Structure formats: structure tokens, C-alpha cells
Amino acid sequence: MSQKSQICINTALYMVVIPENKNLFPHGRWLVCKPEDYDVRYKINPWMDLTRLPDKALARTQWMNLHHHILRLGGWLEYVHHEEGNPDMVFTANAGLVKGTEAVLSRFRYAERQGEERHFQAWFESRGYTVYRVSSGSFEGEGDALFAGEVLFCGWGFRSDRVAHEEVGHHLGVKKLVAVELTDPRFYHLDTCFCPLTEKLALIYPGAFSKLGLEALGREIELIHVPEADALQFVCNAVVLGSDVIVPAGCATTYALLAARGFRTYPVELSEFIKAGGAAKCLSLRLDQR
């Protein structure tokens, strides 16, 4: 294979040769961050426990397994360096929200994560994105803002503010924005309890929303309700690659629900990242919307 026809990605953990023809990767571009400094060093959500720390070697193995699944199933991966002193930077879904060549940078609620902002901004700008920052309120990227076709679904209450969502929607020219309040602190980000599968179908854990919120979501998209046991394994925090869905391990009921709708599931063990309150989707940011 000639140098012109290949791209080599080399990190301390792996070397993989990827064909230059991106048609081999039909399910979009995703930003990931190798867990070089991943840890639990503070508590900013109910999952974090300073007496129950992640096994770092196991976390690296789990991340690599997720990484290889995304590649194998047709996702094109791009990488941001894990800057020391920012243990949660591995959760790239929280970097911002991307549409076209514009990236709305996250404005983290907690000081513990605010140091990530300049590193993500530098990465976006180095790749030619126009970076926008909200002027008020907190906004935590795809953690609380998920596209399903032309509709942007947003969650507010724990990490992001409704006023920030409105500003994001206006800036990106979103045709329709549906914002709902999150009510269960265990599901502090929208992507922990809601997962668009197509423009018309989504997974949801109903216990994370008020009755009014569920009704608002149900008016816009068909909802597949997952049981609490699977929700607590972060089954809604999934990476959707067409009809293939990468999901956390141990969620057999939801796998059956997905199979009944024609989806293939690929369970991966992500126990060490759940200790910090994240799983497959948290570990990946969609760079080109469907």
C-alpha cells in the first residue's frame, strides 16, 4: 500500500492503518480521547465515589475495545490529546456540539471540568471549525443536546441551562428544539437516559423525566422505554452507527427491544467509566450529524 493511499494513526496504545477512502467508514466522524489521565479525583455526580476508584489498566482495555468496535462498524475516528490534570476529558461528548463547520463549545458548570474548555477549543480551531461560546448559562455539549434529524433534543436542570440551549439552537439555525427538564440526579445528562436511534425513534429511561417532559418528547419521536436496571447500566448511553448499536454490557432486556426493531447490538464492558458517570456515548462526540 502506497503512502498516498493510507493514513497511519499511531498512539502509545496502538497503530492502525486506515484506508484513505472514507466511504469505508459510512457512519460518520467521531472524536475520542485516549484515557491517559483518566481517574476519579472529585465528586460532581452521584456515580463518583472517591472510595471506589477505576482500575486504570482495565479502563484502557475497555476504551480500546470500544474504539475498535466503532472502527469496525464504520465510524471514522479522530483524536484529541488527553491533557494532564483533566481526568474527565476522556468524555469527549461533553466537548461541545458540532453542526457542519461550526462547533458550540461547552461551558461547564463545575470548575473541575472548566480546564478542558481551552483544550477542546484549540482542537476544534486546529481542524478548521468556527468555535462559538454561549454568553450565559452552562452548556455541556452532546451530553445535553442530541440531534435526531432536524430536531435538537435538549436536557436541562443538572448540568446545562435552558437559556443556553436556546442560544445554541439560534446560533446553529436549528429548525426545532425540544428542551425538557431532567429530574433524577443519577441521570444528570440527557445522553445518560435518552438515545436517538433514527430521526423517528429513540431509547429512553422514563424515570429520568417528569410526566410533562415525557409527553413533550413523545410528541416528537417514538420512544422505546428501557427498564431501570438497564438504565443504571447506562444502556441509553450508546453509540449508534446505522442499524448497529454499541451498548454497555449487561442489558439483555434492552438488547431484545432493539432486536425487535431491526437493530444489531454490540455489548462492551465499560464498568470503569461508569464509575465516573459515563459510558459509550460519553466517550465519543459526533463530528458530522446524520
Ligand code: ARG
Given for the second form:
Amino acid sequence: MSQKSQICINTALYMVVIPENKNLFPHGRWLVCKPEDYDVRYKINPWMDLTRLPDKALARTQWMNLHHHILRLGGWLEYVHHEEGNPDMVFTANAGLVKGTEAVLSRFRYAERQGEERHFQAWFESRGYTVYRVSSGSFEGEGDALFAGEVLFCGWGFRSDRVAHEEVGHHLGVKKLVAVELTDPRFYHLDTCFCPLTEKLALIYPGAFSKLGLEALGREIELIHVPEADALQFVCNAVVLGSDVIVPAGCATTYALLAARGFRTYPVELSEFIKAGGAAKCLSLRLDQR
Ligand code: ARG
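Switch from the form predicted on its own, shown above, to the form predicted together with arginine (ARG) and output its structure.
Once more the chain from above appears, this time first in line as the rest of the complex follows.
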């Protein structure tokens, strides 16, 4: 089936399905964006280097491979069009944060990404979501706010602000919010160093957090510590589909840690996206929370 007809069928089905009907999509619905205008054209995190540009053709192949893995493992995909002039739009985790039929739109820290907001807003609205905006501070969506069951884990310090997280929690009726400080600029979004696997278990690179933050996380959820070498390959930036986990390539130690806890790992090469500071999870936004 062509990409276009698949998108049409997805959209048509979507219109007649209650968005939060979890049983229809047991491995979740995810928003992705084809890397049609993906590039590194500015530097807003330590990974971006204007002298080390991504290979566009390879990026497309790597993205398609990730896309196939999500579908093959039972995930359902929705697509937002890649609007020209927004080279980071492919990182849909930063579109906002969704719970049920409500979405809080991102309010990007840097002007370079603020142009994406109206496109993501239009997408959410076209799918019938009630869209909220935060009124102060910045908020970069699921990049800095991840659910594990009913608990919302938030990261602040580089891209998102605590005031904004409070507002997000309020809009989405979050029962418990745990906000922690990120301290290492290489791990500037929470999803680069923390990954909930179940309600009770998460992967973490502890070196990315303040002492207090790490303690707060440890009180809330069991943590599997990953080594720095794997963290630098973005291993925490994984897509979790039940007990299947799509992980960036080259992280054998962490794959073994996951296998010991009963997870199957599916490594995918995402080198061209790591050049912009993102990998598997950054490239997808969860549209229904577990
Ligand atoms: N170049 C993008 C930025 O700096 C990468 C975003 C990665 N996304 C994420 N959810 N961690 O904003």
C-alpha cells in the first residue's frame, strides 16, 4: 500500500474511532513526521554541529526502518506533514503532551523551533483534541514529560520550566507529578536520559540528574542504571511497545539489562538523527498513554 493511501485510511479510521479507545491499539498510537525537510541548520544543543551535517538519504532510510519496526511490533502510526523551514519537526515527541482527548501544546524555548507550534496545533485540532497552551515558561512536550501509569515525570533545567509543568499537570488532571532537574547539557531533554518501561520500572542514566532529582525518581519508580557509553548512544531514547523495546544501535550492555527483566530489544541505527540530538523516542509522540 502506498504511503499516501495508508495516511488516508489512518485518517478516515481515526475520525470514527474514539481517540482514547485503548483496546483497539494495544501497543499504542504514535505521531510521526517523515523527514522530508530534516536537517541540522542551527545549533540549539551540544549534539548539533554545523560542520557534521546529516546524510539526508541515510536519514530517510533510518527513519523508514524505525517506522517499520513500530508497525511490525503492533504500534499504530499517525502522520503530521513535515512543513518546510522546520528542520527539527521530525522530532514529534516535542509536539506536546497528550492524555486522552486533551493535548498540551509545546511552547519551545528557542525561536528556531517556535515555528513548529502552529503546525502541531493544527494537527491536534484537526484530530479533535482539546488543545491547551501553557501561559508562562517553556515546555517541550513529551521530550520533557513522560507518563509511567498515572505518574507524570518531568525534567526541567534546559528546555522546560517548572511553572509550565505545573500548568501541564493542571490541564491534564495529572494526579501525581514528579519534576526533576537535568544537569548535563548533553542530556537536555528528559527523554534522552530516562525511559519508563512499565508503571514501576524505568531506564535511567543517573549522571544526567541532580542528586535530589535522582533521589526523587528512585522513591517513585525502580530504576535500571545504564552506563554512560550507552547513554551517549541515546539508549534511553527508546520506544516501548509492551515488552518490545526499539532501541538505538550499539548498546549491548543495556540490551542485556533489558533482557534480564524480560524485554526484547530491537536495535535500530539512528546515527543521522543523533547528529541533531535525537533518536527513536524523540521521533515519535505517544498519542494514548498506557
Ligand atoms: N534538534 C532538536 C532540538 O534540539 C532535537 C530534539 C530531540 N527531541 C527530544 N524529544 N529529545 O530541539
